[in-house]
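Just the one chain here, the form predicted alone, laid out as structure tokens.
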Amino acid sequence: MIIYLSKFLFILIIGLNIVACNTITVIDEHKTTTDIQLGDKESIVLLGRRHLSQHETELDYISCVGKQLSTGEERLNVIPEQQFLDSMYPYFESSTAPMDVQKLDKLIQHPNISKKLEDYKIHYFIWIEGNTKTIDKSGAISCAGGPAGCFGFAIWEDEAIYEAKIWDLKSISVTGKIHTETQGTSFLPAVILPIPLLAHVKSDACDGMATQIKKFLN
């Protein structure tokens, strides 16, 4: 018995792990100009929309993006989230961020915002809202004590939309945005010992945000 269910949980999790491995990521980009030039020791800073707490952002996806921007042959001079926000604070915190260019064009009025971002020497914001939720979810999994272990099966899909839009401090404009949607299903099977198969939705749709930015301003 025992052998018979080691087998089947070794097919049940080499055909759930193809499976789950896979997500589909879709990518819209559109341009409002094509006189986008960014300089060898110009600076971006990316930054997640939190004024709606039940949509904030996550810090992680931000920070993922980041560093992904700052890897590579075309990487970019991104300035760290955090380090920004703490240098400049109140300003850009998400009840006091600007929420369109207009605003922000009022704000760097003031001589020291308008210092310090000379000092970081940026040319874009990136503004990144959206978040990672689950949006399907069915069976279940029960344990009990001893040999007999964990049995059932679990299954749920995830979602990821992201969607960018990248201003333009020198010319106080939007110079387009960048939409992607990642979906992926992952499998929780468990013959004794629960063995999750997941799919990678917010790294998956990290990296296509990523490299859509740097095709962008490249």
Given for the second form:
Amino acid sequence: MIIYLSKFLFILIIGLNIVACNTITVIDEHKTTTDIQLGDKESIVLLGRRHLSQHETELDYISCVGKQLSTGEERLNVIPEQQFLDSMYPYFESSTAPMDVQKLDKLIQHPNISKKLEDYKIHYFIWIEGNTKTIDKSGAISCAGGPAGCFGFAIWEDEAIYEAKIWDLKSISVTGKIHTETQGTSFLPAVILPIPLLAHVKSDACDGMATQIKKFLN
Amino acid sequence: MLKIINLSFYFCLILLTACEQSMVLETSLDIPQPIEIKSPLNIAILYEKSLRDYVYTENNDDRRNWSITIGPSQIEIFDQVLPSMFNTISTIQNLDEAKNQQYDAIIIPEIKDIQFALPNETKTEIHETWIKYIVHVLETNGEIITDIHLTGYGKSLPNTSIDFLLDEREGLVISTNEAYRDLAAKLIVSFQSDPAINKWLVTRPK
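Since the structure above is the form predicted alone, I would like to see how the form predicted together with the partner chain looks, so please show that one next.
The complete assembly is shown below, putting the previous chain first.
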């Protein structure tokens, strides 16, 4: 009986693991110009939008995309977000950052600001808006003390929606947009011990966004 | 037997003291140096006693003996930020001191309110701080140019630690410093874009 139960649990966990590891990512890209070129010594800066407290873009998502862009083939010069925000203080804070290219144009009329941007050799600003959240969950797990452990089953679905807007600092224009949507389901079966089988929604959304930005700029 | 009673008494006293979650804190300032965009103005700043000695206190079931000294940090904010905004900055002790001097305007910062939200109150994992300010901008004859209303908001990163007593303090320090950073940023940008100040700059006698 115990052997049958062990086999059943083993097959269930493998099956759920396969399903849980699957995420679906849909990417949509819109270019407003074909003249997109990033010089060897030029940089990009990746910034999260955080002006609405309920829909802030996570710091770890921005650093994940930045890390992906600055490594591997066709790597890009990416200025770390916090370093950029501190050195440009207070003009790119969540409450003061330019919301459109016209406001950026106005900002760079100040010589001290344009000098800093020139020092960084920035060609493109990439503003990322969106976040990852749990959109559905069901099931329950109860844990009793002692050797009985936990028993139950929980399931939840995460959704990551992000949009990157790419601004060209040289022409003061919007170069394009990249929209990614990723969904995945995670499971938590518990027979004595809870075994989390997680869908890596945010990290898959990060991979998808970084790959698409590289294609866009190369 | 007497020794055991004595020991029990001290043990209970220690337990009672440990349960008393008092919070005595002095905030400090850690914000970046602003980019200089200076108006050609000579400014006098008046830090009133109510600002210099500002202490936030609260004592109720959820916030036992809270005493958060924030006055000195407020002086630091203006001392760090104003030199990046104006030609010269001088601190004055009262309004009369400004009368016979060559100042263009006087700034008097005033805290209107400060609020904190804790994770257990908002059912989130973050600490939050709000600071409401009125920055009075006056001509040297005492006439008001404008009152700038500012709210600085800051929050800590999600708290997942189990060391809750330590995190209460750390969370408040982080969220308060973020609120100072937001407040200082808004102060700089508001001075550059405030319509009343821009109008005064154009019309004032030079």
